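One chain comes next, on its own, written out as structure tokens in the form predicted alone.
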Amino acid sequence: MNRALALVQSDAEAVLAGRTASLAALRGQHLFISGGTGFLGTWLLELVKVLNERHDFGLRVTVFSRNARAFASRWPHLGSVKWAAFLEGDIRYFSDLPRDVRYIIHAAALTDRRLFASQPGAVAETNSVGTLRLLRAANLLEDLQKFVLLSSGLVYGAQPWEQPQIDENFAGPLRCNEVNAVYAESKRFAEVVAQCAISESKLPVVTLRPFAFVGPYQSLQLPWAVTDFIRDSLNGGPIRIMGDGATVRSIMYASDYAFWVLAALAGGRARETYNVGSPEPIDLRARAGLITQYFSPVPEIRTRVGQVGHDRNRLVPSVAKAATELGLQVTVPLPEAIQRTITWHRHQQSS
């Protein structure tokens, strides 16, 4: 096993240590994951691998994705396991689920913000119609136990600067007459579609609203601040920040993210919504500093680059509901999350 995979396996084992009892409902079950070859889906498979090989869970997984064959080839330690089947297709045209599926995680979506301007129609259709198609297929199952919908923390709209965190009841302004709103609005509509399914068919839907994350398997080509900063640092810098660097986010490590999703699948209350993310705020400038400390020479950090009058904003969740109802907590502090991610990418580059 190469060093990158060893690191991921260690993280998966660590996040599950002493916590598998909360996932007991999943033993021997058939799980369907849409979008199962993306960042989250890959980590879910890593955790299932540990559950099956170290804890005898006997979980079977069907993965549906646009690039299932390429994934199975790139990551054979996941793509060749006997307990996983990979199906390739477009979620917008999905119709049939395996009849014995009892648990579903719907993570299929177009999340690359570069597509919000270049292919907004595809973003809207994939995120909303894809959800509708999968919910209709789920309604035909005889013994569905749980359907977890991955929405987004962006559905909340603008968080007031003076408000430290937002809980599941918060509703801020969102400008729906701009094309850049297509992702947040399509996720809002996906939630409404799920509520329709709950009302009409009593489907056991749990909605999760993820915030920001970092970790192995996260592409450095994605246009997020944390991936930009890591990529630029690996290339020697500089790190470029639009505005003054005061924009605030929180970041959760990938293994915690995947565990929280599995915990919500096993124990989340149907018809409820939970925030998923770290409650600890950090601004862009401080985040860049966390990253550059792991490089020598230390890359330069430049602010106010390329955009005059860039608005500062914040998006930080309250996760009190997940903590109280599901017993969830962040286990990997942000500095350690950053270090592990950089180490993984270095191993990947050298392998």
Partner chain sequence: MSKLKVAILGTGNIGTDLLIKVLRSPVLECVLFAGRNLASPGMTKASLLGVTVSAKGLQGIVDRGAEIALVFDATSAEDHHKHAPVFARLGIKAVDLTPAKVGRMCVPAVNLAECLDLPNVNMITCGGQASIPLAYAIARANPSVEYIETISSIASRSAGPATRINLDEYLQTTENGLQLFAACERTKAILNLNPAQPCVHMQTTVMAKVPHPDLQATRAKVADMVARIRHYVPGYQLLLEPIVESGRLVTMVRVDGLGDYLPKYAGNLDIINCAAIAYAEAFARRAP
Contents of the next structure:
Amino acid sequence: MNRALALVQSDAEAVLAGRTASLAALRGQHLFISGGTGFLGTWLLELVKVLNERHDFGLRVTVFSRNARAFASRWPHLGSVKWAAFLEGDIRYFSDLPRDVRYIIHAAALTDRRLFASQPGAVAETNSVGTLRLLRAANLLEDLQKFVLLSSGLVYGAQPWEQPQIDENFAGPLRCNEVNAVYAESKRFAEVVAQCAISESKLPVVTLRPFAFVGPYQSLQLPWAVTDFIRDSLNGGPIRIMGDGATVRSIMYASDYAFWVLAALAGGRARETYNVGSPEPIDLRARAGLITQYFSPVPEIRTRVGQVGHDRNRLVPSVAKAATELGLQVTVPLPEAIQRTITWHRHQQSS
Amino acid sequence: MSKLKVAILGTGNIGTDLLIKVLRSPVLECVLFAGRNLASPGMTKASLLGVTVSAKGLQGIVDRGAEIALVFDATSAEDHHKHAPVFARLGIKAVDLTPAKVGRMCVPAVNLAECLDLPNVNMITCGGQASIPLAYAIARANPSVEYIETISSIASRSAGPATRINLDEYLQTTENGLQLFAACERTKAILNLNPAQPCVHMQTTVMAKVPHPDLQATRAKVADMVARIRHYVPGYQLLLEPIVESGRLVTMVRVDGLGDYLPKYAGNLDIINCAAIAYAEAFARRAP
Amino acid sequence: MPTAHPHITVCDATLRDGSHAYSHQITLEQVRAYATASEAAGFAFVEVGHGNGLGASSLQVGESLVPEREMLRAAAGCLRRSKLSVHVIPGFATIKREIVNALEDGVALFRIGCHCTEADITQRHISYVRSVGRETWGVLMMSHMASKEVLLEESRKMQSYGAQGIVLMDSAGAYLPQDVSAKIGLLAEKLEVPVGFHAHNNLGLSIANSLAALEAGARIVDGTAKGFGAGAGNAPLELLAAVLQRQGYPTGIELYPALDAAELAAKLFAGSLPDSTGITIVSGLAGVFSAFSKPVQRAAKQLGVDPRDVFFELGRRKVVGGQEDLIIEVADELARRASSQPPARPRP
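Next block, the form predicted together with the partner chain, ref. the form predicted alone:
Okay, now the whole complex, with that chain kicking things off.
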């Protein structure tokens, strides 16, 4: 077996080991995943694969995505399994769901930062209308048990520098009169649309607000700090940090992310909102250091390469609610997460 | 034999479910699916199914008036009042699924034959399609029915915003239908919305006050009526055959939907669509 | 030192909820006699009519002996300080057929109710009553079946339609005091309009729950003389009057006349006053509408099944008020099961 796939499989097995009881509600169910071929969607399929093949879950999955066919042939270990069906389409024109679907994960959205700049209108439309369409279709199901909406940690607006973490009740400043706001605002609108469905039709929606992640299957072409740093390190460096490297994030490994989403699907309380991510803050400089240590020679990290006065900011969730209500925790520490991600990319490059 | 060319006006849940039923019909052909919202899920579905769609609403029907023999109007009562004269002018038969009551009330199991020549027929209400035939059967078996009452319980989720805001009109229209078909002056309709999950299937009860009920005859008439309805509403089933309880003559049915576009629990929406299709098919079979 | 308590509006629902306990056979003489006594006691509102409200006289939930307009006019003629109120459930009552008449007959307050998750069906009726300048409240029935968040959302809908008060009904008598505190507490905190509670006594908690509601911020409570009402009855007004006086809540009620009104009700409705029985207890445990009590017993007797089994089955099916027709079906099904199979195992 391909070493990259083996790595992912062992991660999926590890995160599920001893924790399948909390997912028992999903046994024998039909799950629909919109955007099921993205980073999260792929990991969800990896976990379902282990649940079905090792734990006899009998879970059926319908994956809806713009590039379902390409995905299925690119990753045949997921694309050719009996328990998954792949539907190709545009979520903006979604019409109806398979009748026996009882669980839905709505992950379809435009999340590429480059698109926020080049096609902000498409981002606004896809992320809002797509949610509206899927909720409308969900309203025609016989016995919907749970609808998990993937929102974003960005809906909170700016986190004050002096506040270590933000919980689900936090509301920071957010400006809607600038195009940069399109992603956050599209997700905020998606959340309101879900609240409308809850109020009008009592749909059992659980809203998740994911923060930052790393792991196999994540494209290195996305202009995010972690993926940038890994890509630049794989290319021999250097890593360039515009400011002083004090910007703070927290990063969760993909297998934890996927498990948290499944756990929220199985056990999250309808109408509730949960942060999803790591509660451990780490600044940009330290993240870069975590990455470069796995390379030899160690790539150089250059700071303050940009204009003076580059913003410092912080985005770190409190995940106390998910921990108390759903018993969730981070199982893969960040150094290991980064190491495994780098190893996966190396396997990919060599295969 | 060529199929009868029909159009559907209104691309909401009712119109879309009708479309699926028309596409399955051996005698009907949908030549146009018209509404105002080209982006509605119904329009998307119709396009995917290869049906000609129009977002020009009534004008879409007018533009192709010459080739359309019958139109199902699944818009609203207010709109049907505007549409009806246009259909009449174009010589298009109208099957009205709104509570506009422009044309004669039609329950296929009861008065199909006498409605076939009319230019506009009204399908009353979902509760009416379920309860009126039972009331009619009870009235046929018992000459002196003093009072008839019908209670329908439907899943909350099968009652859309229009139904919810128009409960009073629903009750009034259903009561009028009962009066007409059961030839009974005093009637009452009651509607319950039940939010239970999984969604409850539609149930309709008919209760009657009859001085000396002929239970045997009532049972025979009701059984016969249920069999007739099942020809066009396969999910229509007798749950409680007529009994006398606390001085009330009571019978109860459950209506499972076909699950075409609408979910199976929405028997209330399915039955009115099945009735409309039964009418159109009968007309198609008779049309020269 | 006790803090100053706010004024509490006490609603006397004897001639409405009691209708259930009396198989809707309350006479005009009883209406006049009791309404006069209630007026003397100083209850803020006197609710009159069929147990299920305007337009509910039917084979489904029982026919009233006296046409509702006659009852309303008879009561209106006896009231001066106390105001006449009615219960209205869309789906039974319509604006044209009933509300318009009731306005004419002197009804001062329309309490528009629905199953606790269906507030949007009250929009037209609440708006209409407001538009003609009469007072209207929203009533969420069977409120034990929804979470406090859902109840808040539904209450806000009614508030937005123009409701000037929101009452949670414990129609099944299923609440424990901590449920009351949580639900009423949230509503009292978040709503602009006064919040009320309507208790049933299936689990013997009607007074305790009413008090919990007031302590959680409710400004309205319902009760009936001697608890005369559906199932195990309501919060007895004479006890409420005493407890509220003891707690120092101003209500405008005069104690002795309130006690006298209860004595009068005991005479007027002798033989039909509520009693705690195995059936009413099971009804509360199963969370079934209290008014199902009599029809369940009738159907169980006719079809030879245990009425307690009928209640548990109805609870399992999550029936709502107005679905009384399902009683016969359930009893019939249980009877068939019993005849073709060994007796069903007792349910919890």
